[in-house]
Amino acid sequence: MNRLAAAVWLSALLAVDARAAAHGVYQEFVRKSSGRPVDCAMCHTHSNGPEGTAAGQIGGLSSEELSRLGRARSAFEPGANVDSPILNDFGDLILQRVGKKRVLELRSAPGRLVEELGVASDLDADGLSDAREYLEGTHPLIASDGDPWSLFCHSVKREWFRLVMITAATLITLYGLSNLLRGFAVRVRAKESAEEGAGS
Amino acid sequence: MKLEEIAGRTFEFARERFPVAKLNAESMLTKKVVPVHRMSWAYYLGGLALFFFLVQVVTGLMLLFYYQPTVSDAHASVEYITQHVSGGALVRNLHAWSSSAMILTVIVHVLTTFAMKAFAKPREITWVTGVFLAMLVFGFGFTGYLLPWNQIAVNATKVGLQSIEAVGQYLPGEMATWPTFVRETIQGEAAVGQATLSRFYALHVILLPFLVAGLLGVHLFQVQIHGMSCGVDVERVGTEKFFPFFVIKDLSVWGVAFLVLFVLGLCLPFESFFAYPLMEPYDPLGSTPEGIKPEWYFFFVYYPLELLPYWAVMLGMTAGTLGLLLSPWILQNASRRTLRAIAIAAATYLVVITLFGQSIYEVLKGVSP
């Protein structure tokens, strides 16, 4: 109880410093960096950021949820298993590899965070690392939001079988139809010159 | 006029679009020959829209299995689709390319057709029914873009109503209420919500789907029946067999365009090319996120109507329209090279607005990109 009290505490405490300590700057460096229009969504479970009481934001949370949140506030070392109810995935793992500290200093330097978030996590499979689309301005847990043309490179690689297969099919099935009616035509043209024989 | 001679004008009218004579499967197949010239291959054009059309109708059969037309669930049943559902990805994502492939398709077709001069005698049947089949893909592109219900289908669909309302401030007296009649009609609600979806809904997948039917079923009986036009002024072209040469190559045709649109469907998410808080479900408490703007079937319409007056664009609009439907009466006399001067100078215009719509709207606003 006492834990849950603590967590609750410390919670409230860093939700007064919450806009303080707010992230804006980041959502404005990949605005500007990208020229795309991006909003909370990208680090956080709602789109409208933490503060609210709907889902995904503090005064909406449980005191579960409350107690995770806690524990996540206090990873300031990299390393922690963090697991946050108002962060998605990418949120937890820019927690995870960098540090509630660092996120806080680099907020003078927010293009620094593609560094150190490094280029091996790829939370959605899409192909395009989460520090890429984060740069970009494309959504790291969306497979279908990145620049076109790789998301197009690195399907055609991993579907290349279909590819194939698919291609086979439909020239197979084109060369069936086409003889097929090539077929029909040849025999109307025998029936008619077999009437014309016959006619004359 | 007499009561008489009016009759028997439209009797010889009617008669000669529906030659009785021709209604046979020798005229309308074994023995039908298509032109072969320069401008042959917008021949597969028409052929190739009504593939697409196909595929819509097929990919769209399959997303109403899953699909929910409520503003509560509309949007996870998308999501649930694309991210659940075997092969629903694919899909979604064939139903979108493919709709822009059909509406590409469509003003492609139109242009030709038009630069050939096939709406002249007796094909005015088949121009008129190709002209509104042509605005009817552009309802199913407005209707079918609210169903995601994400941002970006929501404030562009209460864009595209506001402007129909905006048409009221240039009639006079009583008419002047009644495009808000119309839009509160589509609308269905003070503000577009539920009853907005549910009609959208309907017309998208029902009356849409049957007018198109009923239209298409006398467009291609009128090109059956009636065959190609020469489409160029040269005396003298050769021809090909309808059944089976130009059947085969029409079918091959599809299977590329099936490939194509496969490889797309396969490999590149059409939402790729919007920023993803445009595809977040509508928030009507929310603000409008930047961005917003319709598909890019509409920009011809859109960037006109953000940089000119309002009643320069709708004039407009309207004599295009009435001039496109009316062709085959007004331009009985223009040569195909006149045509095709106006073909070309239309191509110009849509693909300049479509492709630089936007650079030219922050040159001439003066906004930063």
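Bear in mind that the values here come from a model prediction, so they are computed numbers and not experimental data. Numbering follows the first chain given and starts at 1. First, how it differs from the form predicted on its own.
- The two rigid parts rotate relative to each other between the two forms, and of Cys153, Ala168, Tyr175, Gly137 only Cys153 lies at the hinge.
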The other form holds:
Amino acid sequence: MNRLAAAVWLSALLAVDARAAAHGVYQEFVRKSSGRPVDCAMCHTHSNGPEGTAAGQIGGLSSEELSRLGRARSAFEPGANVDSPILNDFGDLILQRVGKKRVLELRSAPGRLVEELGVASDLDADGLSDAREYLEGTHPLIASDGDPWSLFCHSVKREWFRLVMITAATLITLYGLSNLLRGFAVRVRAKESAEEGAGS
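Moving from the form predicted in complex with its partner chain, what structure would you give for the form predicted on its own?
The next block holds one chain only.
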């Protein structure tokens, strides 16, 4: 009975918010601005979005998850602790930073979400801010998904000490090997000279 009551409560909430909840304008903006094929998985736990009965979709949620969804949907102002069962970490971050009210307002100007998010957060720690990844159509939760040159520069910057140590170790090894080979060559020549001297 609890699950039925929660489902009825959620249905009423969705009915009131049905038009406002359609955030396809953000996905369309990202597709146009980046030229990349972007699906709902940029913000949602399911690549087909929240509607349906699969895991991570509204029809497949448990009563506890429905309760979490209700709390997330009431995060109208920024700063709320959001843990939505239909949103991934990036989707939760948007609600935490911007608030649902502002997300709904920005549907007429989805590019402004970049400014609202700012450049401080980088959920996948790849050196590209989440706002930039949104704008460029790369996934903010997948460290290997991003502008290749920027990812390379970030990796070099992050791993510079290791790269210096590997380079130094390689050069020392090559120097040691060349001296070792030179030493062998000297011994071989000395042995050949000694054998020639003994044969004369």
